[in-house]
Structure formats: structure tokens, C-alpha cells
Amino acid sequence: MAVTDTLKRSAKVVRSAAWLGWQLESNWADPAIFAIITIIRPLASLLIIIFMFRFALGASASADLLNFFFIGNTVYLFVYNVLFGISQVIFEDREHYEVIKYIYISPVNWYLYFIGRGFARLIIAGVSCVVSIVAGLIFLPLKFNMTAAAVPVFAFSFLLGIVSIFFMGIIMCALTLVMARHGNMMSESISGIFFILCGIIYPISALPVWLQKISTAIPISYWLEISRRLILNTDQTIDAAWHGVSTADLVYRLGFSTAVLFAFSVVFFYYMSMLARAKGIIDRTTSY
């Protein structure tokens, strides 16, 4: 019954902390306007991408190579929204709210409350993503072939690479925590970072070999290259870093390295809430 009750109120504080964010996204704006907003938003980062393609690489843009850019760039939607909104949520409550001492004195776990207010940049993201997919297969010559056998590994896997994601997001709140108002720049840097070494625009094996050997360490790139085998119905991608690795190997090293990012998440992000209160910073605002 005990446990029972726990659950019930773990859940009831990520849905209300989830319907919070996406207030606070939306800007309390009318629903149908926000949503004709997060329709639009995707197909204009499409447009970017199609010119980037053709104008960039020209007559050596191969179908291949369109499917493995294209399909990085959609699954990176996931990345950047998450990882941006859950570490920013500590900026926007105590630096232009101010409420984040309410919040932390109030009855909820304050780890769950971080892992709701990802939510709302998770169903933005979630909207580009299925705009993307389907402007793609209408506008572009992309492929997707992916068999009915292979729907429940892809949906695995998928979900795999969002909670990693989240995990992720919450050591780097838990970072912001003791950080100035100048911290929010971590969150595109390292964003940025993992645009370059997981494969996103171009293959790992393009990278020097020292890189490759950091790239292949990190969950996102199995993430990646798993969505991309499944979606094409291939054995392998064209990123020969992955050649000689099964799909299978892959969901295993993403579930081992998700297993692990939850531990630490949760050890750090107690760990850096303990240390922040104990300099008496957790309210502390930088403005300037």
C-alpha cells in the first residue's frame, strides 16, 4: 500500500511539474496557436537542412547519405529539447522566477519535479520529429523501410535514448545548481558537442581516430546509429565505425550505458543539491 501510494504521488508530481513546463514553453499562449507554432518551427529547420544538402555537397549527394544526415537531424530534436530544457528549468526558476526555494521547501522530490519539467520540450520535440519525418517522405527521397518485426526493438531502443537523454539532463541541472547565471552556455556547448561527435551530420569514421574512439563511447551515438539501421532496414549505415557491430550489441551498450547514467544521475544530482544547500546558494540569483 505504502509503495503503492509513493507511486501515485511520484506521478502526480511529474504530470504536474509536465503540465507546468509546458506552460511556462508555450508562454501561456492559447493552444492552437502554440501548436500551429511547433508545426511550423520543424518545417523551416527542414528547409535549412534540404539547402545545406543540395547547395553543400551538390551532384556527390547520394540518397544514402540524404537518409543518414536527415535522419541524425530528426532524432537530434530529441537531444537538444531535452538536454536544453531540464537544464535550464534551474535558471528560469531562480534566476527570472525566483520560486526554485518554494519549490525545493515544498513536499515534492525535487529529482522528479526536473525529470516533469522535461516533459514539455519532450512533446515539442516529439511534434518536429513526426512533422520532419512525414515533410520528408513527401518532399525528399527518404526511405522508410522499416519491417513490423523490427517496430518493437525500434520502440525499445527508442525509449532507451529518451531516458538517457533525461538522465543526461538531470546531471547537468544538478552542475547548473551551483553555477552562475553564465552556466546556461554548458547546455549548447555540450549540446553542441554531441552534435559533432555522435554522427549527426556526418559519419563518426569522418572524425580522427582519437575522436572515434570518444564518439563510440557515447550513448547517443548508439542511440543514432540504431534508429538508422531500423528505420532503412539495414544491417550497417554508411558509418564504417559501426561496420562489424550487430544491432544487437548496440541496444545492449545503449541499455548498460542508460543503466549507468541513472545511478550517477541520481548520486550527483542529490550529491550537488546537498553541496548547493550547504553554501547556501540554491536561491541565489547572478543577475547582472
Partner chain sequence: MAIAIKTNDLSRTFSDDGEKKGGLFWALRDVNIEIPDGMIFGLLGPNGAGKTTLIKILSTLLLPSAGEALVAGYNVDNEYDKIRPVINMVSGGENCGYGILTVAENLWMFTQFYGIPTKPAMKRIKELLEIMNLTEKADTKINKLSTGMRQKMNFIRGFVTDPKILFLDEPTLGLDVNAARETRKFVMNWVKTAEEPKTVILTTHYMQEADEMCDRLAIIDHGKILAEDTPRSLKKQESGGISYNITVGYKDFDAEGLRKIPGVASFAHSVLDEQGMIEMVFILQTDAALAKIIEKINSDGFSINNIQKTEFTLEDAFIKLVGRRLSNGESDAR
Given for the second form:
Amino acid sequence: MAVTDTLKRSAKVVRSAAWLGWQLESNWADPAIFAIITIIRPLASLLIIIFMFRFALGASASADLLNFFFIGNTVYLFVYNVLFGISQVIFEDREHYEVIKYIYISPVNWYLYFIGRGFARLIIAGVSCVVSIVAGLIFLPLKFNMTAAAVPVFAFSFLLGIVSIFFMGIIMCALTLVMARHGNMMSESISGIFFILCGIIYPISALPVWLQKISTAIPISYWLEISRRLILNTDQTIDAAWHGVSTADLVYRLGFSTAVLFAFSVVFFYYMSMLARAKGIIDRTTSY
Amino acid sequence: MRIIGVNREPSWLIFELFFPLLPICAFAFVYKSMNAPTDYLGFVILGGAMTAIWMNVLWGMAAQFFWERESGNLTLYMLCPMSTMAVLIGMAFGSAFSTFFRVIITFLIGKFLFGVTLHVASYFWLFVTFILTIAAVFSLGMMMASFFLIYGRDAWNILTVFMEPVFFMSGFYFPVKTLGYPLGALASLIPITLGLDSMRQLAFALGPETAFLPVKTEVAILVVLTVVYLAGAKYLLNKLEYLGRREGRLTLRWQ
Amino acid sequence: MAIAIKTNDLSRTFSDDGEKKGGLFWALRDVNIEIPDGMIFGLLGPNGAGKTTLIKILSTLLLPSAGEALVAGYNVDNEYDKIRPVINMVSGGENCGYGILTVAENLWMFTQFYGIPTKPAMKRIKELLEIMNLTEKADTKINKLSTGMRQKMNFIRGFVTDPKILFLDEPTLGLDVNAARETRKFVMNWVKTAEEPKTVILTTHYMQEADEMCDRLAIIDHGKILAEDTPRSLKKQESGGISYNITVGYKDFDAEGLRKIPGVASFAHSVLDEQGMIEMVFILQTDAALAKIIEKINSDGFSINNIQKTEFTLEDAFIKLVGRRLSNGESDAR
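Could you present the same protein in the form predicted in complex with its partner chain, rather than the form predicted on its own shown above?
Full complex below, order starting with the chain above.
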């Protein structure tokens, strides 16, 4: 009974926070303009890479390379959006709306509240993803060869991937609790770490060896490789870093690294929120 | 004030210097993974350095009125007997401190991580195009800042949303010639497009092969853009400040 | 009667500007208070006295550096999850909600964080909006509200969760006279008529507000509790004298000389207007000292505009304890 109550309460927190996040994300403009804007950004980032390929390789750009990049770029939409969404919450609540102390002293589970706030951006990422796929199908020689048998594995790894980004978002949130506001810079930039490390637009094997080691510890890297293999229906992609590792093994690694990330995010979030409370900076504002 | 503020929060070093360099490195790795010539990596490095300046103008100057309004300072600025344009330029120079470091570090990364080397055809014209690009970009930034006098979160979001399209259109990571002439001409309205194209032509051995327009033509267009945007900024700042005051939006906060 | 709040040698330090030298600023020092259930408890003190720090610790926003604080019987250090469901807080003079949400939406959202089902939450919101005369603004976005209206909404947010213990930090700041009066009445009524005991911890700059509302008061300065009692007892305890208000056009007066006049128990002053009109408050041991004060002022070549013998007020008690007026930190006294 107590467990059911806790679950119900948690669901309520996530739901209200998601509602709030959506209101804040979507309420500022006409819905039509909002929709257009949701489309423009992913299209532009897709076009940047396409034109880089066109410039460097001309007509010789292989379908494998384009598919590799396209899947990475599409998955990155989720990474970027969710991380951006969650990491902005502290700044918004603390500096912009000045409500953070009222939320902090409420019995709300802060961890769940931030998860909830990230949902609005997940929806936006979903829309952007659809737009990106449609654009890709029109302009690029994309192959979608996923077999029916691969769908459950794909769905499971996709879910794990999304969950892992939420945990990373919480870690970023915990960091921002003890930091001053850095405008848009921080959220824009921090997802760049994953952009560079996880083989989003180039194979991990293009990185120096020491960076490859870091890459292969991040759940997003596994998620991307699994998605690429299942969508393209192949046992290995052009990324030599994963040659010799089976898809099943990648799924296990994704599951394990996500679990570790979850444990770390809980501990780190708790530690940083207590640090902010000890320092008395939960409700401070950056006045420059 | 901005320099002092930035220095009192040491975490800026990570967020203002280190993290913005990551996407630049990522785009350089794209070319590397395609075994492209080193000059292509140089194109990205130069694009990345100019990104720092563009972002400074966008967030350090244009959008600064958004934060000033939220913190209640905008009203104080408006009450002071000083030019709004002077305030904006001051703000941009305030954050130029971190921008300068970022540009330097970008070039160092280019040199030492990716082995990029410069082959400068003319230092004089390189300097002229750089200065003109900065002047035109600042003028455009001031024009954009005027919109923050009456719009809040919506203007902020539009600015965020147009970041990638501007990166794409201006050829931050590939020569604008690749877009073709009609799109390239449209992109030339953003001063950084022609500035980048000229500087690539002047600083890299493979630059002239990827030229969109001759350097001197691009310089002439940059001069025109500077004058037009400066006049536009003056007109819009006055006009929108008046509108903001009439509609009471200068003090509308927490949007 | 159960205890709502209890502190034992509660202290809080912050690193000051001399952080590099290991300098510490004592925001609270060995604070011991005990507040029973069902009363309005006031904290009076000048700016920087430690009132907000104390409220922040009790409301689980800040950890103490030393000592112990119990709220509703739970320790703020490690039992904050048991404290939070029974408390709420209202701070005056600041933003308090999401500007692009309406008044009703903002309030509803906060009720959700307290796990209140929507139906009773909306009913309660409606009632409180009516009481605070804000019903017609229920569907207005709060960035379109005046400062006073926003403060009213913030006030409702504090009550909408029906807390057992409510912290009010300058709650009437920004409200007009009528709204402030209504607000005070509402708080007193809320405490008196509640089925379960309700406790309010109030900080205010308005002496009359404290006098009118509080069952007990603590006077705090430099992080220390200087006195704690009912307003009536405080006035009585500290009223070892007669209070006079003297208004003079007397900018560069000889404060030291006035203070040294025999029979002056306490003296504070504040600037009344731009012309340099000064209001002096004297607490005298006997009426006889008044003649000497008048003589001194006249001999310095200044004229007295007004002299008024006043009832010994809470402010007089405050001046006697703290050494300066609450509303004006530049005055001095002994």
C-alpha cells in the first residue's frame, strides 16, 4: 500500500513538473511558430554535416558513411535536447523565476521534479527526430533495413539510452546547483562533450586512443552503435572501435553503464544539493 | 562590470573557454575521419574562432538586454543620460575578454592538436577583413539588441533557434561556395559569411580554390553592410525604446 | 502544549570577504528559542541581524554550522523530509512564480508538489483568492500583475498547502495599507480559528505589525537573541523610563553631548526629511532630564519644532536593547 502511494505521488510530481516544463517551453509563442522553430534547428544541424560531406568528398560520399552520420545526428537530438532542458531548470527556477526556494522546501522529490522538467524537451526532441528522418529520407540515400526481430532490442536500447541521458541531465543539474549562471553557454556547450566523445558524427576510431577509452565508458556510445547496427541490419559499422564486440554484448554494456550512471546520479545529486544547502546558495542569484 | 563579474566566478573558465571548443574539435574530427586535407581542418578552426565572436555578440550583447530587464537594470540604463549604443558596445567589450582567450585557444588547438598551418597571402587584407567583419557583426548585434527592448523570452528563443541555421548558412564549418550562389548571396547578409570566406582565402593555401567572391568585392560588401546595420541599429534602438516605453514593456519581467 | 520549534545553541557562520584569511561572519550565534504550537512568534531585528538566516535554517533551506534546530520535533539536519510536508514560507518583496503561468496555474502547481489532489486544491485556491480579493485575476498571467498583487498571490501560495508551521519573512512588503491590514487580520484569524494548532514565525520591519500580531517576540541583533517575551512584557521590562520624541532642524548635532546628559537612559535619532529635520527619541530616567536636553539644544543654537511625550512603545524597547531604530540603521544610542 505504502509502495503504491509512493509510486502514485512520484508519478504526480513527474506529471506536474512535465506539465510545467511544457508550459514554459511552449507557452511563449504562437503554436505554429513554435512548431516551425522545432523543425528549423535539427534541419540546420543536419544540413551542416551534409554540406561538410559534400564539400570534402563530393559525389564520392558513401552511403555507409552518410547512414552512419545520419543515425548519430538523429540520436544526438535527444541527447542535446534533454540535457539542455534539465540543466536549464536550476537557472530558470533560481535566477529567472526565483521560485527555487519554495520548491526546495516543499516535500517534492527534487530528483523526480527535474526528471519531469526534462520531459518537455524529450517531446521536442521526438518531433525534431521525425522531421530529421523525413528530411533524411528525401535528401539522403538512407537505408532502413531493421528486421522485425530486432525491433524489441532496438526499443529496449532506445529506452535505456533515453533514461541514461536523463541521469546525465541530473548530474548536470547537480553541478549547476553550486554554480553561477553562465547564460546559454553552459547548456549549449556541455552536450558538446558527448558530441565529441560518443561518435555522433564520426567513428570513435577517429579519436586519439586515450579519448576512445573514455568514449567506450559512456552509455550513449553503446546506444548509438546498437541503433546503427539494428537499423542498418549489420553486425558491424564503419566504426572500428566496436569491431569484435557483439550487439548483445553492447546491450549488456549499455544496461550496466546506465545502472552505474543512475547510482552515481543519485549520490552525486544528493551530495551537491546538501553542499548547496550547507553553503546557503540554494536560492542565490548571479547578479552580473 | 562584466569583467569583474566574470573574474569573481572562476567556473566561467570551464564554461566560457573549454566547453565551446568541443563542437569545434568535433567538426575537425569529421574532416579527419574523411582523411580530408589539413586546410579543411583549418577552415573549421577559423570558423570556430569566428563562432566565439559571433556568440559573444549574440549573447554578450544582443541578448544582454534580456537579462538586464529581468534583473531590473534595464530601467536604470534607460534613465541614465547615455547612449544605448555605447552601453551595448561596452557590454560586448566586457565579454570580449573571454572571447579573446577562446579565439587564441581555438587557434592553439588547431595548431597543436590538428596540425593546422597558415599560409597568409596578405596580412594587410587579412587585418582589414577581420576588422570590417567585427564592425559589421557588432552593428548587426546592436540591431538585434533593440528587439529585446520590447520582446523577452520569445526574442531569446528565436535567437537560440537561429544559431544552427546561421552556422549552416554562414559556412562556419565549410566554405559558403558549397551552398551555391543563390543561397550564398542570401547568407552574405550575415556579415560573418563574407568575412570568413575572405579570411579563408587569405590565410590558407587551399582557400582561393573555395572562394565565393573575390576578397576585394567581399570587403566592399562588408563596408556597405556595416553602414547599413549601424544606421538600422540607431533607428531601431530609438524606435523600439519608444515603443517599449509606450507599451510599458521595458519593465515587463519574468516572461 | 507541544513545541513547534526549538533551537539549542544554534549557530551559523559564513565566509566573509576575508575568506582567504579564514575570516568568518557569524550570522547566528548560540541561538536558543522555544516556540510552542499555536502562536505567532515574531523576530525583530535590523538588517543583517540574522532573522532571514534563522528562517532559512528552520525552513530547511540552509544547514546550521553548529547547534541543533528542531521543527515539528524533527531535526533540520537529517529529518528535513519529515519537516517539509508540514511547513511553508512566504518572503516579501521578490518574485514568486512562473511569469507565463496564470495565478491559478501557479498556485495549483505548488499544491501538486505537496501531493494535494486537484479538486480540494482548486477549492482551497478559490477560497483564498476570494479572501485576498484576487478572484478576478485568477486567470491572469503573473507577469501582468502589479507588485502588490503578486505579493498577494505569494501569500496565498503559503497558505494553500495548509501548513502546520508557516514562515513569513516580511510578508507585507509591497502591499498597500489596506491590503497589509487585511493580510494581518487573515493571519491572526488563521492561527486562532484553526482546528489543529498553527504556528507562524514572522519577521517584519513594521514595529506596529509585530506589536499587533505577535504572541511572543524575540529581538535579534548581530546573530544573537537579545530578549524574548510577549510584546507587553518586553515593553514593561524595558520601560525603565519615560519616552520623548523631539523634532529639530538640527543636522550636525552633538550626539555625544546629548547622550551624556544625566538622566538620559537611551537615545536614538533618524533623519525625517531632506531639509535635515531630525527626529530624536529619548528614554529618560526622570522628567527632569528633559529640561537639560532642551537647554543643550537651544545653547547649540537650534530650535525645537516639536516635543511629544509618548507611551513606551515596542520600538522604544527595541532601541533600548539594540541601540538603534529598526527602520533606520544610521542612528545610534546607548
